[in-house]
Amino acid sequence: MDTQSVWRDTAAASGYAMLDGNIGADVLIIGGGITGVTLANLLAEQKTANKPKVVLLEADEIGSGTTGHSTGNLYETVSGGMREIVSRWGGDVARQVANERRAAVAFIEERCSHLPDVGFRRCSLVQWADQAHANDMQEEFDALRAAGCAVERTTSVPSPLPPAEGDVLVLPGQAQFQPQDYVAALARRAAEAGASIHEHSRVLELDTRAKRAVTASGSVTAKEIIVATHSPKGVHLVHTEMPVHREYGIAMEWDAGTPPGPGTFWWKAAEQLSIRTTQSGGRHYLVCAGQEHKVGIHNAKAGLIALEALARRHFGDRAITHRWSAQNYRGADALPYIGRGHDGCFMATGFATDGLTWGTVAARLIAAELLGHKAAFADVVRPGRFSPVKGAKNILEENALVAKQLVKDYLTGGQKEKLSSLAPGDSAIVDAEGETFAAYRAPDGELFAVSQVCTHVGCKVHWNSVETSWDCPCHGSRFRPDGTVIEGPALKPLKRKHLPPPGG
């Protein structure tokens, strides 16, 4: 299945060269999403005499990860609800969160004024619920007010949006843009200012003591390393704290001028739906994102089908032009982890589904610290914070799930099929030559067989039929059919099993 997002499909290609050779830098940034590119831009544009030499390595293409597969929405609140932050941290921290995120949106707006058109627009964020969740809206209204947000209340939403059954919250002055266009344009600006950007340069080894990253075609040794890969590479304590989910999105053909018009619309019902419109090249789209699914243990195809059915129920039987998904990592105590980790490298993770704004916050915080003026908010979101009361429930649940997957996979076995029965397009856990491994036969008949043991901490991978990938349920590492890493904390690929041809 083609899973290209509407943002990636309608944006121009970037085209940076692979890393070639062994080089040095003051700052190495690993990851070419909004966090890494914004940081590269901020550092490269310094006008000081000791301006740092910046190198950015991207495993695929700029924006090809979560940034280019997001919804393109920017807001000062958080998708999980500001009431969670107020209840866990209190009003002071909630106000800091809203202020930092509000400033990040203003920063993006300022950058957009110096970039080619990237579809930036100010609009309202509207959220409402069904009857079963109507009380949540009152709690969220109170929390937003406590956080200093200029929230308003009304009672209806424009048709054909799902009808409101209670209060509708309106947060004016939020924003939207085309995330792929933005990050690509910002990368060009960073490169013009002196940053060295390299695509298709996946980090295969990361020596945090020597501050050295190795790719297939070279290496970078730096004074400082920032791992802006959504989840930090290698093994970190934060991996034990973060639930990992995937969220599916679609774009449908839409008519210009048809409601709901500009805005970010969140329907907080049992099914959940995020809605917005966009346009590109004279075509108009309605973008919908559905509820979250735990990575590695959900039926991806069923999740996507459910989203499509929900969208068609409310918006009609329109042609679906794009289907995609993105991964998110949620901090155990409702806040992200931004700053220097135990290994001396900087990380930026735990953004939940709010990564475009949190990623910008992270880049600004890390840039400030690298340039010698650490912001006060950096202590609030530091990776080493310990908040057992605020995050204990999520940490216990996440580690119980990891343990369950390890026990389930290693003690009960999995699906077993004969290799010869695997049809084109099918995948299975198979036995052959006395070994068990994960196999996929491509539509053209080519067979891929890899170890089913994730190279991160040893959980067993499960098949994602939508993304055509092997996904790990423990910490979210994902692998292509040939075993190469797509995303997540794993650095090493799944070991490939080379099988003799049939009859060989």
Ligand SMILES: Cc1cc2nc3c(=O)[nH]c(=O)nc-3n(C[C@H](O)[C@H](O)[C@H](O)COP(=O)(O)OP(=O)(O)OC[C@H]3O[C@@H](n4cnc5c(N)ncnc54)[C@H](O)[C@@H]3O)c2cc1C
The other form holds:
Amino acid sequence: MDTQSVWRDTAAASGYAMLDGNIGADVLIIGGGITGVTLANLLAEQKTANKPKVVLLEADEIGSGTTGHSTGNLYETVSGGMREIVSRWGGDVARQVANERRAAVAFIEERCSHLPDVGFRRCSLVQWADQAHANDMQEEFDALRAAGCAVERTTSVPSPLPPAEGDVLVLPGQAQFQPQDYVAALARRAAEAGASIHEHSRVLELDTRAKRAVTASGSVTAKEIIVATHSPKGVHLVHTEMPVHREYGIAMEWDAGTPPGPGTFWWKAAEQLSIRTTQSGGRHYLVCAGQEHKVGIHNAKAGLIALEALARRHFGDRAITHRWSAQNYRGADALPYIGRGHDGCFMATGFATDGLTWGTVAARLIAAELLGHKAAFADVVRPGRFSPVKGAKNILEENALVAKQLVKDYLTGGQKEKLSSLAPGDSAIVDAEGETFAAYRAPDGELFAVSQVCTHVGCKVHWNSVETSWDCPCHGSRFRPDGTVIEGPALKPLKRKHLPPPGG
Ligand SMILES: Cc1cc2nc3c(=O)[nH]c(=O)nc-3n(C[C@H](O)[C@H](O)[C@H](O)COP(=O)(O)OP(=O)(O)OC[C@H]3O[C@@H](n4cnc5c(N)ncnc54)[C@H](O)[C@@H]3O)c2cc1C
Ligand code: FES
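For comparison with the form predicted alone, would you give the structure of this protein in the form predicted in complex with the ligand?
To see the whole picture, the full complex is given below, headed by that same chain.
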């Protein structure tokens, strides 16, 4: 299925050269999403005499990861509910979270004032629920107040949004933008200020002792490495603490001036929905995101179909112009992990679906630490904080799920099919030449057979029919049919096997 976000489809291409040769740097940033690009911008725009030499390596294109597949909303609260932070950590930490996130949104607004138009607009965030979840809104109101947010209460939302039962919470002064345009423009500023940005330069090996990253066409050795790849590469404790989910996005044709207008709209029901409008080149769109599910376990196509049906039920039978999906990693104790990891590199992960703002917070915290003034909030989100009491239930549930999946995959071996029965467009786990492979036959007939064993720590990958990829249910690594890594903690590709054509 062709998946493309409305943001990436309507943005200009970036076009940075691939890394060519072996170079040195003060700071190497791996990953060109909002976290990496904001950090590159902050460091490159330093006016001090000891301004660091910055290199950014991006596997694909700037913004092509989750940033360009998000919904582009910026807010001081968190999508999982401020009540979770208040109940786990107390009002003081909740106030710090809201303050840091509010400051990050103001930082983005300030950067936007120096950039070409990237669709930044201040607006309200509106949350409401159906009958079954109406009580959550009362609790959330109290938590937002405890966190120092200027939340107000009302009782209705504009039609055609799903009707409200109980309180509607309105948080004024939040914002939204075109996320792809923003990172592209910010990267351009960073490059103009001296950062070396390289696209199509995937890091294939990371030697954390020698502080050296190797791509197919060169290497970078640096004093500091920041792994801004959404989930850190390699094996880290945080992987066992973070559930990984995919979520779907669609854009449908919309009419200029038709409600709901500017704003971030979160409807909480059995099927949750995040709704906003946007426009590009004179065309108007309604964007909906939802149908979160665990990576590599559920039927991806069913998730997308359910989101489309939900959007059509509430907003009419309009043309759906874009469909996409993206991944989120949730911290076990409701906070992200930002800072230096056990391997000496910096990480920034566990953003849930709030990472446009968390990624900006992360870049600001890491930049401050690299420049010698560590912020107090850095301690609240440090990766090694491991807080069993605060996150134990989530960690146990997550690891039980991973263990169950591992046992099921390894004991049952999965259902196998014959290679010869694989039609164009089909995928299956097949036996061939005495081995088991994950196989996919492309629509043009080309066969791709790869090992089913994920190169991260050995779980077995499952087929994702929406994005034509092999997805790992354990920590979210995803691979193309030819085995190359798309995202997640794995660095190495799935081992490819070249099988002869049937009868050949
Ligand atoms: C459906 C959905 C909607 C969302 N909506 C919102 C929202 O409205 N507001 C909000 O705040 N958050 C939202 N989020 C979350 C937010 O989009 C992410 O948390 C955020 O974009 C993460 O940014 P990042 O820079 O850390 O990672 P990414 O944007 O994923 O960037 C990481 C980059 O690293 C690159 N990379 C990976 N491996 C390598 C390698 N080996 N070598 C070199 N480069 C590599 C990738 O190609 C990628 O470009 C949403 C998430 C989802 C799933
Ligand atoms: S992502 Fe960890 S084993 Fe696959």
